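First, one chain by itself in structure tokens, the form predicted alone.
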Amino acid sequence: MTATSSTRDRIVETARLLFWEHGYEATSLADVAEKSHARSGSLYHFFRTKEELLLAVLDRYVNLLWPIVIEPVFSRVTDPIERVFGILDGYRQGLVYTGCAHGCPIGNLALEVCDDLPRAREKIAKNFEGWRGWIRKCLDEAKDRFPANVNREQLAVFVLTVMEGAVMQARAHQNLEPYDASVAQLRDYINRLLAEGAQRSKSTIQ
């Protein structure tokens, strides 16, 4: 890695854990330039404004998914249905971990920025499009299981749109209460999917 790229990266990197604790528009260029460690020239040299810098901390979020929210879980489980739980259960630790404050970083944009920055609600639709991508790997490698007529793209979404409505409760409670109830909501009606498949196909055989 050159000095230069290194520096970008800093940059990038030091503009994402703002944006993530403090939001997009309460975190200046001064205040990543600070946090970097880097000059101004050097900030103004990779992003000439913030919302370059913004769809940089976007794609590098893409760029995380695999290594960060989904290969610890692949690693360590096999299930593909267990699996898409393993990833609902990263996120709950992560609230765990800031005590419930700051939340899914994509879903707070999205509600900061999609209005005015159509170009980061591109990026931000394609963060939300690869984490469904790997919901829908799982569902998809489980299709034996589920009742032939479950549409597996539509709950892929529906478990995207859980565990944002949940993190956003819990956010705004302070506690793990409303996670856990929306998570346990989403196993029961999930297990009874795999109980009617699992009692289709036994007819079938017999």
Given for the second form:
Number of protein chains: 4
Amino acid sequence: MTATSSTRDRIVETARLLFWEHGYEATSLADVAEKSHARSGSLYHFFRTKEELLLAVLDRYVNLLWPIVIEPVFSRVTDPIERVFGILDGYRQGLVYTGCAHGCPIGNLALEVCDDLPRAREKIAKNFEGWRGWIRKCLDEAKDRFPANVNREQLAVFVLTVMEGAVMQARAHQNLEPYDASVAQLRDYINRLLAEGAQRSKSTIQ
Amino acid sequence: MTATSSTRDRIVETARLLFWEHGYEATSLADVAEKSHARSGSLYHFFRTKEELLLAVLDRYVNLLWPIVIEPVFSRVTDPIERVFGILDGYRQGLVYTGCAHGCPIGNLALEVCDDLPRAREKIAKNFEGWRGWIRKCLDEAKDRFPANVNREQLAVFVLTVMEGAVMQARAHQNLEPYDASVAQLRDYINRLLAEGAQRSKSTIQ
Amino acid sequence: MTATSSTRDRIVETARLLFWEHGYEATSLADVAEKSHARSGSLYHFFRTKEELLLAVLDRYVNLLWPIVIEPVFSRVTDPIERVFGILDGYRQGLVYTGCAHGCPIGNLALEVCDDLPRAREKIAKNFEGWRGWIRKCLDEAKDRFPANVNREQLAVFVLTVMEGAVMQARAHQNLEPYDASVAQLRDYINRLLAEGAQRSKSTIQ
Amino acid sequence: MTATSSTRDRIVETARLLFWEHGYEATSLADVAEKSHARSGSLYHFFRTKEELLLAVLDRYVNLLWPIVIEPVFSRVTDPIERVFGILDGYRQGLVYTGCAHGCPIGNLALEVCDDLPRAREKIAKNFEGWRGWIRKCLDEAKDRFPANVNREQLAVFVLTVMEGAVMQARAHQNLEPYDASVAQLRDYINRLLAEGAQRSKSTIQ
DNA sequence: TATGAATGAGTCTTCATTCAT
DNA sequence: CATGAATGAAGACTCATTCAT
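Moving from the form predicted alone to the form predicted together with the DNA:
After this comes the whole thing, all chains and molecules, with the earlier chain placed first.
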């Protein structure tokens, strides 16, 4: 398990990065093998097809969500609303880091392979559900600060929507402005919801 | 000239559809040639590389924006705010039509080729600018119904952001719900802006 | 004739240079057309095949021999033996000029196409005959300075042999040394012949 | 390993022959694959590019020099001067064998690829060095029979020069005469050197 | 378990050439 | 005369995958 799984892990990690940088189609298994220091044939011990390697990568993303994306924010920020924007800021930092190049790996794969690889599509959906779940959790924690009729599930979807759409435009323009503009609008929207929620609380208390 | 340019057009249109359905990498020029009833070598009479064909496709999208996307909505709807949601509804119909399969062709290409093909990236940005321009125009027409401090340019970016992010999730879940949820949230936000704007007008009149 | 033949000349001259720089096979007619500012189809008005273009180039070399190679030397040098070495020095200058890159255009084509293009081979042979003819002429003029039994025809062949073999090694080593060494040896040989010839003259006179 | 390396060897040997017969550019890898009974893709298991295959061929020529070219002459001839002319005669036999068709494989490649493939150029130079080395060795062994001031390194270069230039003309004229003429001249030159060398010995002994 | 040789369909692209205008 | 569209075979090379060891 040790040596083997470390080889397997190396392959998955290499594939993850290459799929992120170049996309699924544009990444060749020869590249994966070379960059992971595995032999060409060895790849097929762990993954019977390229698609199965992709599935493993998508599973990895599910597993990385908490330790890489969520936990760092949660450990730094406690306010649930700010945690949501902390997550959005984490993606912003990713854009800064890559010079607006690679964007969101899940979003990339979503648009590239959804039609053709149904099993990958399911795992992509599961990734999105993971993200949405954490955001939903934050919103639920701030439940009392929102107006009563706010649909927090829809709002969580919306946050994810904004994040992905904003990343896309930032990449297309190679510029953070569309990202910042989108997040600013989202902030304005949520502020308005919180403002109304605050009024409700006040009147309720009174 | 007619026959000639029609061959070229046929190639571009075929490539447009294939890039939309399968993406840029997954589309082979052999497919493009066959489906456009051109011989393999003829392709290179018009386009020196696959990338140049992509550029022609992206130019075509710029040209199609008004007649295919905008005009049908504008001829049906007159209220500028409703025109924005009319455009969003047009994309929804596209999702219905393809069973949430292909999504936004520009968005797809944005995430797939932005990093690797700089010239394509520029044309993708130009496409986004086209969309944003029409939305901005609608928002400007409704200028007086918004609060004074609304940043309509940011808001136009935000609309596009929502559209693209919503399409992505709809595809990933093969389900319109995330799309409808996102548009509903956007509608709520804009309603709140309009409500505040209406108050401003009232007070101004007073 | 004027406009037409100038187009034709441009094509031939362009092909000549490209064949010289890259060889016959590695030169594409598309390159020739582009660099000669001729349209792709136009080429076939003047030359029915690529081979015929090569034949025209080889004819051109026959025509250029006197004005470009021989005349400049003959106008500068009068001694027939020194004219031979002047021609060799002309080729040396060509090597210097191209950094030992392209070498002798006839020699290049000789080794590349002799086997496959019989008509070209004939014209290449004719080119060599032209060179050999001028060298032979020089040697004949110096007839009395050589020993009586010198075979001047063989010696002319030998001079050409040395030139071509020396150019080849200079190119392979990207270095003039093998060229200079070969010419030095040839010079030594001819000096020895002339020394013996001088003795003969002396004894004859006596 | 045996079966494996034999496949590789077969490919190299096939390429060697085809490059010799048709040149580098005019040889297609499809031909190489077919004639070596390898599948098209297999070629790239061993050689990443056509150029690398050429490099392997040139390495092979280095290895073949002794067993194919030098050893047969050395085992038949003992006099060092005659060994030099034995090598030249070996090339003559090659011309006879191919009807003055293919010539010297190294010389062919030298003129065809020197400019464009720097790594090949180096190996071609190394081949020439190999040849020159053996000739030099012969001349060194006959050191005492030459005049004291003979530059044997230059003379070795000269022998190679004559061989290559003579082969070229033989091919161009499809006739052994230029070859024989050139070798005869070289023989005459060396005879004169040896004659002078013999005189020196005589006077030295005296 | 792991490997690397082997595969052959497929990639984009270039080629010399033809043909209708 | 001249052109540029059209051709289709062929080019080098890559692909995901298989298989014997």
